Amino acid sequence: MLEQLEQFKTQADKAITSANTLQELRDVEVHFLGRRGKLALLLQQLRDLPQEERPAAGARANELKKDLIAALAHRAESLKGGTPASTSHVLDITWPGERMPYGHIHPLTRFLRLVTSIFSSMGFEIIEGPEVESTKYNFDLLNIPKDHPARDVWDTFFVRSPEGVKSAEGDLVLRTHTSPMQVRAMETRTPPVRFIVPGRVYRHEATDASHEAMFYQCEGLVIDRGIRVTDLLGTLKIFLQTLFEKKVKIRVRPEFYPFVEPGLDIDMSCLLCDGKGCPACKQSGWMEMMGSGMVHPKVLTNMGVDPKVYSGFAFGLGIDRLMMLYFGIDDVRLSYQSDMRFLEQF
């Protein structure tokens, strides 16, 4: 037994040294040290043997293994590191390198900056904020108060805030929504207004083909002397109808929502399906796209405004939802798992 393993070794030894490729080197490893290589056989033969001669003939084998490990790592680094595998090997030069890949934008970020683009050549102001944010704005100030009914549809995730710090505006959460920077924005502004507050918000969702925990939503607020209902749907069939290039169905359905007053859901034909019924619309031929409504004179009053004087309208928008449409994906989910297969289609 000792002798067979002896003669292994120099077999192994010989063929780690004539490997010139890493896959080369990589088959060598697989036939020595595989589970079904000749170490593996070798190994089974152990029981053949007289007790007396077991335990010499384990220890030499483990010891082997760990040499030509040890082997194998050496020489993969001698040929990751560019030593020549043979000497009649030439290295030219003057020989062009490998090219890097090219990446390229997500298709999220690549729709977002369209959706921007469009809502810009309409004169809105793009802004940000923050995606911690506090209940003051993310519900109080929206007039959602503490304990409201509402308040449910957005299973919020609460943040931690650091040991012995309190603050006037109450619990920290991932924003649920991107409208806390309606308040937030008029701070610093006088109407009349118009921009939008794209950015990531977060919900406690059951994921599904058209549901995720974290989504992106396009938040708009217009505010003027005059602003009706008929000025925001003119708005948003506009931007609809320029964002898919044609004219698209869209339907008007009353919903409450605390922060506008009348709230309006929109919905627009599945473009997926052309109104047919899939998995990504749950077989009713439509989408929601976004709830929207006339701001309410409570939520003007918290901006400063005089809801006497001045009235305006509020949207949002849903962001992967108008992605998968427009690029023609029937599941939401693809857009996070970071699947090349997917992403190097856009």
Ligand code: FA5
Contents of the next structure:
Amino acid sequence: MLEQLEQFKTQADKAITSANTLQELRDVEVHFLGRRGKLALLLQQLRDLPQEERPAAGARANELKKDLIAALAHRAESLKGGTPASTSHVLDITWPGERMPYGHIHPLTRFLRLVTSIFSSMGFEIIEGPEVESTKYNFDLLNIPKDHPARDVWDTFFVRSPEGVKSAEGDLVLRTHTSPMQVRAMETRTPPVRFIVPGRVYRHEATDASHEAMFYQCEGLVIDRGIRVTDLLGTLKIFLQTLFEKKVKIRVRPEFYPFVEPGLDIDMSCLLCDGKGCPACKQSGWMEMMGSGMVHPKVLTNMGVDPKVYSGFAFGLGIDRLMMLYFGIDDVRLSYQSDMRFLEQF
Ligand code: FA5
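Okay, that is the form predicted alone; can I get the form predicted in complex with the named molecule now?
So here's everything in the complex, that chain up top.
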């Protein structure tokens, strides 16, 4: 009997220290000291003990009861006093979890993917080119010779070549447009071709709502027999209507680019102000979207293509400005400021 009483004590002590709330402690009390609890059962067995063993067992049982009541009161005090003694063991699986913040693709990348997917569906190959370019490809082969005033149009960042290395292709620059890829890509291709070149370009610009010093362009080149200006206009119109999912107003203006003849600028009615005039379109109601034209015979020759057999058109889309109209953004610089208040809107 005495052995059973000691086991009872060990179990009860353990249960009391494991109780982490007052309710749990109350359950322990009922389990061990309640009317039908463990101690009550043991006391019932006292009657069956031989006469001489009863007093010692009875005394021990009473002692244990007192100790237990004191231990319960002590534990209750510490639980009432604040946090349970062993909070690290508390696991409430019904507590709502912490929300994990998750990111998403940058709106510019998302838009670029949309643009490339439209051209891809029209049968255009998608290629990329170097951002550090030589003046040979950025200017010379595009019919913009050294010291020609047309070079001034593109305010250029020059890159210092590694010491002692003199490039046969002239100085290194951060490409000012994606057009150098017209000739580069044609070094490994023969007509008919149809490709676009999306990518970053750099200009030493004074920035404003529609000008950044680093921005995205998407070059396009199509060369085949019998390509005409109407093919250029039709392609761009279908592209813009697929992109905006509605009829869009465009305006075609003659423009000089040394690598095309004739050269055309394509403007789109400003969707931000509905053509009424705003800071983004410089109050004109139109936004210049791209330069374009029929590939100059000299450039075709530089590509190794016979201008008497083939003709082609090229265009250079301003991705950032097109994205502004697409999402209704009124300042091109917002894309590059990593401002969460802007990015979280997409
Ligand atoms: C060019 O860069 C020519 N390479 C385009 C071209 C390609 C003409 C093929 C003919 C044939 P331009 O400098 O106009 O052209 O730039 C093209 C487009 O880039 C502009 O229409 C405009 O949408 C965008 N763009 C130009 N400068 C900036 C700038 N600083 N910030 C944001 N977008 C710009």
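Quick caveat, the model's predicted, so the values are computed rather than measured. In this text, rigid core is short for the largest set of C-alphas that superpose within 1.5 Å between two forms. Residue numbers count along the first chain shown, from 1.
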**Message:** Given a superposition on the rigid core, I'd like a yes or no on whether Lys282 shifts its C-alpha by 2 Å or more between these two forms.
**Reply:** no
